[in-house]
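Single chain ahead, written as structure tokens, the form predicted alone.
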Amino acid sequence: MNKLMTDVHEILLTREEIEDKVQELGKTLAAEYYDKRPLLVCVLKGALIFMADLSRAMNIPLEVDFMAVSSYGVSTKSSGVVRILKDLETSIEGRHVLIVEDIIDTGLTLNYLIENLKFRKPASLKICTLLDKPSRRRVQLQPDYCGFVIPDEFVIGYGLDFSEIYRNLPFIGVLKPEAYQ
């Protein structure tokens, strides 16, 4: 048995479900941004796999840049204290910016990021997330584009991690509590 699989309680979203949803989101975003040459801002590290697949599904001229922010450390809950670990290399002034996130949980990290990016005067600023966990939301925040609404479980795979592992699983799974307690 695969070592990573021994820590998975259940598979929440299969590889096929994710692939279908990413293709659907890509088509929607390609239509929305058809003549705008959007800048996709990947929130590292978790959104990397999602953004790679999503950008290929969009099939329009676009650019990508990366930000790394942290509010978790080695915990399963957001601390609410946000640190920018890597900033954008591209100016976003006058650009159509799409923040690409893996998951929105409390919304604290993303809310901080949105406020930070608004000061840089983009033409538009929208959010695309693969996963949304609205039951844990602590701020008013609604993604513009969402793949899946999920229950309040600690999820891993397809870019999402616990203590930097499990990102390479091709599905979204629920981590067994004994793996992080």
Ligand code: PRP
Contents of the next structure:
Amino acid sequence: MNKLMTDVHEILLTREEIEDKVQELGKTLAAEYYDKRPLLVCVLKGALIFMADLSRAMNIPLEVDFMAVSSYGVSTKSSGVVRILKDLETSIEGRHVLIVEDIIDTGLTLNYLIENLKFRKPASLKICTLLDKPSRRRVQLQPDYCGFVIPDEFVIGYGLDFSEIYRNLPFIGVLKPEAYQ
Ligand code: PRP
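Moving from the form predicted alone to the form predicted in complex with the named molecule:
Zooming out: every chain and molecule, the one shown earlier first.
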């Protein structure tokens, strides 16, 4: 048996379902941004695979950049303060910025990131997330573009990890509870 599959309880979203959705999002975004030369900002690491596929589904001129953030110690998840480990390489003043995320959970990470990026005066700032778990939200935050609304399950694959493993699964799966309990 495929060793990566050992801890997968079930497949929530198949490779084909994800592919179809990414193509659909890509078309929508290409129409929205066709003359805007948007800057797609990938929030590492989870969004890397979504970013790679989404950007290729948008057949328009665009640029990409990357940010890496991390929690400020144990209290971060509740305080909502995140530390920027890797910042953007260029100024976003006057640019049309699209944040690309793999999942919005409590919303605290994106909430912080948005406040931070707003200060840099982009012409527009929007969010595209592959997955949304609104049941876990702790701040008011709505993605502008969303692939799938999912239940409160521990999901892995297509960029999402458990202990840094499983990001390379081609589908989104639910992790067996015994794997993390
Ligand atoms: C995940 C995800 C988001 C954040 C969402 O990243 O990529 O950035 O958590 O959670 P929130 O809405 O509760 O803030 P994670 O910290 O797991 O890092 P990773 O992307 O490197 O796996």
